[in-house]
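Heads up, the chain below is alone and in the form predicted on its own; it's given as C-alpha cells.
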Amino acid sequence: MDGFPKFLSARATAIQPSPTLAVDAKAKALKAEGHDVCGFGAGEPDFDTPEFIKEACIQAIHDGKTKYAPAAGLAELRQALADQFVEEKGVASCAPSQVVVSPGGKYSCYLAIQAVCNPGDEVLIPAPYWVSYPEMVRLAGGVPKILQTGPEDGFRLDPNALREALTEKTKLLILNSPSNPTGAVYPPELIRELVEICIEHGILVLSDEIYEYLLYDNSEHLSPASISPEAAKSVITVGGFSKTFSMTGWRLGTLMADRPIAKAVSDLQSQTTSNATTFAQYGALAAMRNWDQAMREVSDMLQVFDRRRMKLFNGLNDIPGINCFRSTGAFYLFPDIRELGVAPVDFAARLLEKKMVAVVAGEGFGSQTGIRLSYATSDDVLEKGLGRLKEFVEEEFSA
C-alpha cells in the first residue's frame, strides 16, 4: 500500500485541506477526549435553524418530496430568488433561468469558477481571503493572483491596486463582502468603483455575499450586480441560506448570473451532483415565502452576535501585543499579532496545546500577521477563551 499514492492525480495531491475545517475537527476531537476546549474556529452560527423552516422540510418529506429535482433547483424556489434579486437587491431584471440552487455556497463558488476560467487565466483575490478561493482557482487550472490588504485600509482592496494588477490574462475578480475572515464590509461607493474598473477592462466579478445580512454599526451591503445593466452581466452573485438562517448542514447555496454563465453552471452541476437535496429546498422555500418572519429571527440572532462581537473585540484589544480591527459584518474578528513576533500558525498551535483554545492561523487566509476568531459561540466560551488567551500571551510573550 505504500506505493498507492502514485496512482493519485496531480490535482488531488496538490490540493490543500481546509484549515478551518481541520481546526474545528481537532477541537471536537479534543472535546470528545474529555478536554475543556474553547473553540473559536467554527464558521457557523451556534443558533438552531428557525422552527418553521425545519417544519417545512419535514412536511416535504412526509409529502413524498424526496425524489430528484431539476439540476438548477426547484422552479418555485428559483422564481422566489429571482424576484428577491429584483425587489430587494435592486437588480434591474432577473429571470429564474439566471438562478442556480447548489448543494452549498462553497459549491456555488466552485461551479462559478469552473464555468468561466480556463487554464492560465488569472483570478484576482484580495487577501486575507476565504481559504477555499485559491484552491478552487487551481482546480480549474487558473492562476490565483493575491492582492494584499490590511487593517490600515480596512481590509479592503484599493482601486489603484486593482488597476495595477490587471494583465491580459486577468479573467475574474473575487469580492467577498462581508468578509470571511476579517468581517470587513466594502462601502457602496468602493464596490461601485471596483466593479466599474472590471467592466471597463472586460473582467468578470464573483461576488460572494453569503454573509450579506450579518451587518453591524450601520454598515451597508451593496450587491455589485445592482449597479448597472452592464454589472448585471459581468457579476456572478453567490449566496445561500447557511449563515443567515443557521442552515450550514443543509447545504443550500445560490448563484445568480447572466444566462450563459448560469446555464453552464447548471450543466456542470447536472453532471456532478445532479441537484441540491430536494426536501431541503422546501425548507429554503419556506424562508423565502415567509421572509419577514425569517428576518425577525435573524434580527434576534444579530443582537446576540453584536454583543459578542464587542465583548471579543474589547477583550482582544486589552491583551498587550494584540491589535484587533473592528469588523462590521459576518461573525469573525481578525486580530493582528505581529507585535508578538510569532508566526500565526505557531501561535495557534501552541495556544491549542497549552490552553485548549482553538483559533485559525492566518496563513490559511493568505495572512502572515493575523488569526481568525469566530464569535458564533457561547458567552461562556467567549469569557473563558479570552481569559486563557490573555494568560497565554502573558506567559509566553512577556518580556
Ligand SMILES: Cc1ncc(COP(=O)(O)O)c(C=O)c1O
Second form
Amino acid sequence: MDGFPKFLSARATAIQPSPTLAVDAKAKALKAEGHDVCGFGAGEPDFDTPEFIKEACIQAIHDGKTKYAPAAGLAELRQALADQFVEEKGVASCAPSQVVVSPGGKYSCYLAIQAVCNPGDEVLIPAPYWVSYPEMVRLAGGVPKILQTGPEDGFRLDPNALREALTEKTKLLILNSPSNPTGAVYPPELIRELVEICIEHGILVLSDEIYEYLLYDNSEHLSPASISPEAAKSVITVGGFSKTFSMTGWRLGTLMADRPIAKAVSDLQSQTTSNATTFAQYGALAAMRNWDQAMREVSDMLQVFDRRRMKLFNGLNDIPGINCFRSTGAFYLFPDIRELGVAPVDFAARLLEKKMVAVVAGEGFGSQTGIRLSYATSDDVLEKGLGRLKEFVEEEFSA
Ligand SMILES: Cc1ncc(COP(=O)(O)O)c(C=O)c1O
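Switch from the form predicted on its own to the form predicted in complex with this ligand and print that structure.
Let us now look at the entire complex, which starts with that chain.
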C-alpha cells in the first residue's frame, strides 16, 4: 500500500525526487547485489577529506563542541568567510552578519529562494540546470522559467535571451558556474554582462559557486558579487565545502548576501534546522585558517580530475554518434547524443540494464541533448566504463 495519499500535502506530492541521487542509489543497489557496475552518476569527489580537517573536527568533539551553535554559524567561521569574500573574491565589503553557514549548499540555495520568492514570482533558470533549482522554486510558490542553452553556445546563457525572458514578475536569475551538469564555466565578461542586466531591471541573482575551485584549462571564475557595490547588494552567493574539500557527508554550505537577505535566511534556518553541525564547522574552520595547505590538497585532487577529464573527453569523442563539449569546470561532462536518435532517458536506462554503466539522463536537468557523466570516479571504472559505452553504442546504434 502506498500509504495514505489523502494525508499528503499538495506540495509533497508535487515534488520530484532527485534523479541524480536516484541513479546513484540504483547503481549502489546493483553493486550490493554483486553486479559489476561502472558508476558515472555520483556528484561527489571520490577522495577522502583532507586529514587535517578531519583531525580538527575530531579534536572539537574531544573538546566538547557538541552543543548547539548560533543558527547562522560559528562566529569565527563567519568572520573567516567574510574576510575571504573580500580578500580573495574582491567583494568591496562583507561583514560576518552577511554570512550564513548552513547544513549544505543545497540548503543554502533552498533558503535563499525561500527568503526572496513570493508565490507567482518568476525565477529564470538556464538549462541544463542542477536538478534541485526548479523544485526549490516551486516549493516557494514561484514559477521556474527555463532558458535553454546547448553545446553550440558552450552551455552559457545569452544576454539577449535573458533580456527577452524578463517580465514584471521576474524576481531572480540563478547562475551556476562552474555548472552541474555541464561543467561549463561562464567567462568573467559574460558574468558582468548578465549581472548588469539584472541590476538594470531590479532582479536578484542567486550565484551558486559550489564548484568555484574546480577549474581546468586556465578558466577563470568571477564571483558576480565582486563586480560592483550594486552587484554585492543584488547577488546572493552560495558556496560550500562539499565539492572543494571532498566533504559531501559533512553537510556544510555557505551563503553571503546583503544584510536583510542574510538575516532572513538566518531566521528561516533558526526555525527549520537550527545550526549546521557544530563540530563539523570546526573542521571547516581549520580549512579556512590553513588555506594554503587546504588549497595544496585541492590542487592535488585537481590534477587527478583533469587527467580523468581529458581521458573521458577523448574517449567519448572517439565513439561515433557522441559529441562531447570540452567543459572546463566541476567534474562533469555532458556529451551530446542527439546523433544516435534516442532520448537520453532511454539511452541511460538501456545502458544500465545491458552494460551496467550508470549515467544520468539529460531530462532530469531539463535537457534533451545528452547525458551527464561524472569523472569523480576511479581510473579503472573510467576505462572499463568507456569500453562498455563504446560497445553499447556499436551494438545498439550502428546502422
Ligand atoms: C550545483 C550544485 N549546487 C549545490 C549543491 C549542493 O551541495 P551540498 O549540499 O553537498 O553542499 C550541489 C551538489 O550536488 C550542486 O551540484
